[in-house]
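First, one chain by itself in C-alpha cells, the form predicted on its own.
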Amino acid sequence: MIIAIDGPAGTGKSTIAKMLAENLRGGDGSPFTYVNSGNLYRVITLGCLRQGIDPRDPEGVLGYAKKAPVMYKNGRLYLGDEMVEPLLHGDDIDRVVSPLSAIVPVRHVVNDHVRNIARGLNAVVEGRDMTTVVFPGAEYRFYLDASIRERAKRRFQQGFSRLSLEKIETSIAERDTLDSHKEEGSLMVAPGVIYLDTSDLTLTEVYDKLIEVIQDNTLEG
C-alpha cells in the first residue's frame, strides 16, 4: 500500500507522514516505510554545495545526482557514511533547493529513487509531486496546505533559520511561486486528491483526519 502526501513546506506533511508510518501496519502486520522526497533533493543540494557545484547548473547537478552516495539506513538519510538529516534545513539549502529540484532530469533521478525505495513495501511518501507524478495510482492521496503566514511561523519556531519571520514569509512565497511553475512536477492539487488546510489544526487533529479516511476506506474495502 502507498499513502502519498503532497503540499508546500510548513504544512506539517513530514511530521504527519512519519506519524502514519510509525502507527500503521499492513494487512499482514508489516510496518510502513517513511520516504521524504524533499530531503532527497536537499541531500543532493548539500552534496553539490560541498563539491563546489552550482545548484543551478543542470549538467553539474545531474552528474552529481546520478552518482551521489545517497541511501536510507534504519529510516535515516545518509550521504555516504554520514547521517545528514540535521543539516538539510538550513538557510543555505533553502536558498537553492527549489531551482535545483526544478531541473527535470534531476527530478527523474530522484523520482526513480523514491519508487525503488517503495517498491514492494507499505510506504508513506511525501513531497511536492508524490500524488501527481511519482505515485498517481497510490491507494491514498492527500494534499496538505496552510496559509503562508502560518507556515512561516512554524518554520520560525523550528529554529532552523536565522532569518526574521518576515523574511521567512517572503522566502516561502517566492518558493511557492517557483514550485508552482516547474516544467515538470509542479505543486498542484490533482483530481481525486483529498485536500486539507492545516492552518488552524494541530498535528494531532490533522493526523486524526487522515487516519479516519484510511481506516474507513480500509474497512469498506
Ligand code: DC
Contents of the next structure:
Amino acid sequence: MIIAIDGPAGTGKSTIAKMLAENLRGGDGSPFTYVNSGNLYRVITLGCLRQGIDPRDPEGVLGYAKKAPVMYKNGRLYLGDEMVEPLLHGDDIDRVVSPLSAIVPVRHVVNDHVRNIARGLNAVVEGRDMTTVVFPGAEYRFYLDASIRERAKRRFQQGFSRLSLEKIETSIAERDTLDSHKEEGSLMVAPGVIYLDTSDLTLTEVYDKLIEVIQDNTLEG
Ligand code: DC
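Having seen the form predicted on its own, could you give me the form predicted in complex with 2'-deoxycytidine-5'-monophosphate?
Full assembly next; the chain just shown is listed first.
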C-alpha cells in the first residue's frame, strides 16, 4: 500500500509521514517504509556543493545525480559511507535546492530512486509530486497546507536556520513560487486528494485526522 503526502515546506508532512510509517502495519503485519523525497533533492544538492558543481547547471547536476552514491540503509539516508541527514537542512542547501529540483531530468533520477525504494513495500512517501507524478494511483493521497506565517514560525522554531523569522518567511515564499511553477512535478492540489489546512492544528490532531481516513477506508475495504 502506498500513502502519498504532498504540500509546501513547513506543513509538518515529514513528521506526520514518519509517524504514520512507524505506527501503521499492512494487512499481513508488515511494516511501512518512510520516504522523504525532498531529502533526495537535498542530498544531491549537498553532493554538488561539495564537488564544486553549480546546482543551477543542468548538465553538471544531472551528471552528478546519475552516479551519486545515494542510498537508504536502515531507514537512514547515506551519501557513500556517510549518514548525511543532519546536514540537509542548512541555509546553504535551502537556498539552491529548489532551482536544482526544477531540472526535469534530475527529477526523473529522483523519481526512479523513490519508486525503487518503495517497490513491493508498504510505504509512506512525501514531497511535492508524490500524489501527482510519482504515485498518482496511491491508495491514499493527502495534501497538507498551512499559512505562510505559520510555516515560517515552525521552521524558525526547528532551529536549523540562522535567519530571522521575516527572512525565513521571504525565503519560503520564494521557494513556494519556484515549486509551484516547475516544468514538471509542480506543487499542486491534485483532483481527488484529501486536502487539510494544518495552520491551527497540532501535529497530533493532523495525525489523528489522517489515521481516521486510512482506518475508516481500510475497514470498509
Ligand atoms: O520537502 P523539502 O523542503 O525538504 O524539499 C526540498 C526541495 O525539493 C523543495 O524546494 C521542493 C523540492 N521537492 C520537489 O520538487 N519534489 C519533491 N517531491 C520533493 C521536494
